[in-house]
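Only one chain comes next, encoded as structure tokens, the form predicted on its own.
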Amino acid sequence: MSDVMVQSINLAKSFGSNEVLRNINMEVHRGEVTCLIGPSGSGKSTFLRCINHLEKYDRGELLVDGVRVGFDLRNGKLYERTTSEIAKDRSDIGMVFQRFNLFPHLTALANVTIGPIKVRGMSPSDAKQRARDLLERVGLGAKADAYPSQLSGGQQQRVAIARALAMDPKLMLFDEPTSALDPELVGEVLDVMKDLARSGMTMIVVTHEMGFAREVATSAYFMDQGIIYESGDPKEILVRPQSERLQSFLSKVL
């Protein structure tokens, strides 16, 4: 089994004439935490969405756990996989968005159980027990019967993380998970993410939280205008950036 969980080779993506990803090359190994940093509109979220085929890339290769994302190669030609095949692949990848995307009419417990029951075929009793365990893990065991409207933003985001974990993913994607939160609520979500990192979960995180990147990430990639300008150990590139573009970016965000 390869040590590489995500591999991107010369990946490109355009929206009309706007090229948002330009020959992105990246490797994420099992158990690593990779942070994508850069200004808004730099292509970070688009790249994340390509990983689970929420966006269809135009050129290059993208593999998750050795399997090409979204396409099969047959007789030298690429064919897009069927909707059911893509859904099956996507179920192995957890994703947490800026907005929590919880079902407002379901309790926290029901939000976490719905995926394992409907997609994995887990029995309701097993799914509920797993959901309770995961809510405990993210510090919300006492909020199992609360509805999203009764929870703070930080609590809703932690339910969203538990919901993603309930599918037993091999990879977790986080798209600016704290950007919609009040500053005092950011820490409680980052603490859950740090615990996940310590447990060995493979994670790709789009974030503006430079402290989190320095403390937790195995590698960091600085993107701007669809290009990776600099990458490496976050303790190095975020402290001693080599490119003028990253130096300028850090001077504004730190």
Given for the second form:
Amino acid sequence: MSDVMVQSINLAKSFGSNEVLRNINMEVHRGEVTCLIGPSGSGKSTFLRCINHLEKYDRGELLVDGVRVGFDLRNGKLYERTTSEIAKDRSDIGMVFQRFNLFPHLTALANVTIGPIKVRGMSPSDAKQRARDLLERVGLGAKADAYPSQLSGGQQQRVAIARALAMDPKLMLFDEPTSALDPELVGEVLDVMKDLARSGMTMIVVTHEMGFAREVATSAYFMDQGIIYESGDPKEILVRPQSERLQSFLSKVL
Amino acid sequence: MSALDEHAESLEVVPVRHPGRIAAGVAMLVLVVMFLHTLISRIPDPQTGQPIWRFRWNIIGQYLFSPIILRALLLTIELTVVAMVIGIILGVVIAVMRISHSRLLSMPAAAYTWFFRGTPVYVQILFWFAAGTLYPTLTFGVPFLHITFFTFHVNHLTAIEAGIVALSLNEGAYMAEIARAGLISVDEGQMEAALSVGMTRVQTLRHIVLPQAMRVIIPPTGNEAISMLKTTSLLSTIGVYELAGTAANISAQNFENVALLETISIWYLVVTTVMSIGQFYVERRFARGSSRATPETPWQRLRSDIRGVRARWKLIPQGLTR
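Output the structure of the form predicted in complex with its partner chain; the preceding block shows the form predicted on its own.
What follows is the entire complex, opening with the chain shown before.
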């Protein structure tokens, strides 16, 4: 088994005439926490969504755990994978959204169990047991029967993390997980994410939390206008940025 | 706290008066009493001059629970249920086709809605009753191979069957629009979240999107069902003996048109009332998780109203009602 979890080579993507991603090269190793930073509209989220094929890329190569995202290479041709194959690929990748996207008609517990039951075919009783453990792990054991509308933003996001973890993912994608939260609720979500990072989960995090990036991330990429301007050890590049762009970005967010 | 504020707490509060509202209320009360009086008043019979009930209550009483009217009521309810069930299934299928990425699916769905919404339901009823001349038989089988599973004789359709076909096809077009509105009301993030867990599109639709769309779909569907109950009366024109057809038939014999129209109106009102109550409880069930508090049932509301009135008359301290 290779050590590389995500590999992106010259990845490109346009929406109409708007080039959102141009030649993105990135390598994420197993157990690493990678932070993507940059101004809004820089293509960070689009890149993240390409990894679990919520967005189709136009050119370049993107491999997750050695498997090409969305295509199979056979006889020198790229065959588009069927929707059920793509669904199966996605089930191994957890995703946490900026706006939580919890299922409002289901309780916190049912939000966590629905994936394992419907996708993995797990028995409801096993799924519930596991879901309770996961909710306990994110500090919400007491909120299992609450509906999302009865939870604070921070609690909802922690349920969303538990929902993603319930599928036993090999990779977790976080799309600005704390951007929609009140400032005093950011900490509880970041704490769960730090805990997850310490447990060895491979994570790619689009974030504006520079403190989190410096403290937890093993590598950081700075993106702007679909290009990676600078990358490396976050303790290095976020403290002594080389490119003018990153310098000016950091001077604005810090 | 200033001295002025402390003082203000002990002062009596005089609510603002609404003289216009009181005058309009009194006038309305007089009109209501006048109307109620007409309900129980008698007028001379045009033929004999004897005083008779203005509203022919005696005739209504004679027919309201008569077997012939009850049978017609049952048929009306059956027609409504069958046409609505087929209409809802058709509507959901057409709505899903309509939002499909394939034009071969979305265009026919749009055309269906365009046609069945664009022609009067009355015309469609007459059309299906006579459709045997257009398609005498419909055969289900494999095209071009002369393999047939079963044949459907359109020219043998009874009035009731033709009526059900007409009403459900028409309803399908309206339900399609209602279902489509429900489907597109669900946030796109819900779809993405479900897909990211690894659900297929069908699973996402079934477990995530449809249950949430129901909240938007149910209230207008209730309206449609109530409207359908009354639209079945149009089937009287092709000889279906539901409530309206039966009433017309009886009054052709006894010339008590108004009394029979009143009789069936009472039944329409009763069924509509029952359906509205059912709609309320179904809506409540699908409102789970959508708001912090589910709406009160009429009983709960009555209880809290009584609490409010008692509080107003100082039978219990005001604070307890909050």
